[in-house]
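Starting off, we have a lone chain in the form predicted alone, written out as structure tokens.
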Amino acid sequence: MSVFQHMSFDDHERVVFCCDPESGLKAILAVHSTELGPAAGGCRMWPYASDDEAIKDVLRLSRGMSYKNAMAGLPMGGGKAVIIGDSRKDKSEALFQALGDLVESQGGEYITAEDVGISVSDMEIVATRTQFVSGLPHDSGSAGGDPSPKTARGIFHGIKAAVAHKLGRGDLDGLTVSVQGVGHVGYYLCKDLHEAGAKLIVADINADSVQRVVNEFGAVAVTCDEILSRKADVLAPCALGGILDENTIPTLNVSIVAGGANNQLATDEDGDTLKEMGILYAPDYVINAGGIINVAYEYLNLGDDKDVMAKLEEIGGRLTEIFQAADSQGLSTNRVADAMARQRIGRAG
């Protein structure tokens, strides 16, 4: 099937396929929109079962970055790159040098950074071959570095806004939050939630990651199969996307879904189902914008770390605006957010 006929193709400006036999790099780079500025979005490394899975992921993720950057008020468009490979065994210096060459070949229309499976040290290698990279080590007090803590802090502000809107509470003390995925972003979110007095239920495919949050934050560990159906006030998906569908949504036992995973809804209609069930959904690309805000402030020199932290607090207010609009219009929150985002990037039709 042609990429132009793919169900996730959304008038993307550019889709580039790269195969570098010498380094072993097999990657796809997608630029969704440069209407607001250069397309910014991280690079993900994942052992996709098929090329079609990788294509679907990069198309959906790049569109999400357009929406994310637009809703965050950043002068950037949306793009994404994915590497087909296992980050636990397929990494090499040559591979990330080749990735840097791929990014450089786009002439600045795509800016990369860390995403799932990619570390700061990996981006340092990429930066030896291209200037169009962010998420690099930084001096204390300046913007930059690993975006995961900033993503988590933005989600934390978003959860507080959702709790205020849905439950009428101004704090999280005593509330139960189920966190699915406690890797980089999930770990830092657990830290913020624990410090705010929330009770944690956690699950992850990595047993060491689970044990860490159990030891440090008193979390209750459950299996990955159990986490979605456990009773809690908030479910925070922080693993991979597509987890909310016709099979999993009926099993939910929460009032709020608000987490860091991209593309949490399998389809737009799944957002309608959440609304019908009385579950408040925080659109993922709005609540998880903290990382790209950090990247933008570093790359564009928009301010220091204090400025980034202040910008993250705006995420809660932005979500409240979406929640109120959804209530007044009788629509699901994802449809309201999509309409707002498309308006901002000139694709309202």
Second form
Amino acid sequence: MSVFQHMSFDDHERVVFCCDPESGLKAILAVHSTELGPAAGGCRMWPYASDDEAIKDVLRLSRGMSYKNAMAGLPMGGGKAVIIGDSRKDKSEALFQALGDLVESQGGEYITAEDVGISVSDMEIVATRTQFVSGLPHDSGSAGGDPSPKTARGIFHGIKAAVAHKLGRGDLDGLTVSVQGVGHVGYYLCKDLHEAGAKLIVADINADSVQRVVNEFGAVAVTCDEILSRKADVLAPCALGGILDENTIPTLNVSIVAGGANNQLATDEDGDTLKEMGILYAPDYVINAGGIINVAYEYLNLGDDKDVMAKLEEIGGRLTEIFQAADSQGLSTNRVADAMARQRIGRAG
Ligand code: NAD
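Here we have the form predicted alone; I need the corresponding form predicted together with nicotinamide-adenine-dinucleotide.
After this comes the whole thing, all chains and molecules, with the earlier chain placed first.
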């Protein structure tokens, strides 16, 4: 399929394909919008089954970053990069140097950071070749470093707002939260939820990650096939996107879906189905903005770690606004959030 005709193309300003045989880097870099500032969004490394799958992912993620940054009130546009490769065996210093060169060649229109499959140490190599990088090691007290604990804290505030709106409760004590994927974000989310008294059900394809949250937070482990249909108050998807579709949604057994994964809905219509089923959906790019807030505060020098933590609390209020608008307009929360975001990036209508 032509990139221009792709359903998620949505007038991307730039899509760059990079192939560097010397380092093995095969990557796609997408800049959706620079209307509000340089396009910021992490880099994902994933063994995509086809180029088409990688294109679809980068376009959806990049547009999502435009929406996310706009809704978080950050002076940044939206972009993303994906590396086609397996993070467990294809990483090398040369690969991340080449990624740094690719980012540098965009002249500051795109700022990179970590996403799935990418670590802080990978970004340190990228930083040897470009200044347009964030998510780097930082001094204690300043903003920066691994964004996932901040992403998780923002989701935690979002879950509290969703619980208050849907269940009329001001705390999470004794509520059950199913967490799909207990990697970087999922682990820290489990920690915050456990400390707030929530009971946890977890699943991950990585057995060690599961064991860690079972040991540390008393989580109940279930299989990856079971997690979506387990009875719980909240489902927090924290693995990959596209998991809420016509097959999985009818099997859900929760009141709220609120988690960190990007692009949880396979289609916009899936958000409508959730609404019809009486399930409150926290739009993913609003609830999972904590990481990019941390990145923005580091990169643009907007404040220290305390300022980041204060900004994360705003995520709850922003979601409540969306939930209330969705109720009063009779629309699904994803459609209300998309309309607000598009308004902010000058693409309304
Ligand atoms: P990660 O790779 O550390 O964790 C993802 C986890 O999901 C891994 O442990 C993996 O084994 C597991 N997983 C994959 N497929 C699964 C399946 N089918 N069932 C159960 N588990 C499965 O990545 P992360 O950084 O924690 O990010 C998780 C999600 O949150 C991604 O969608 C990412 O785009 C999104 N996100 C992350 C950040 C961040 O700060 N890291 C910020 C915003 C959004």
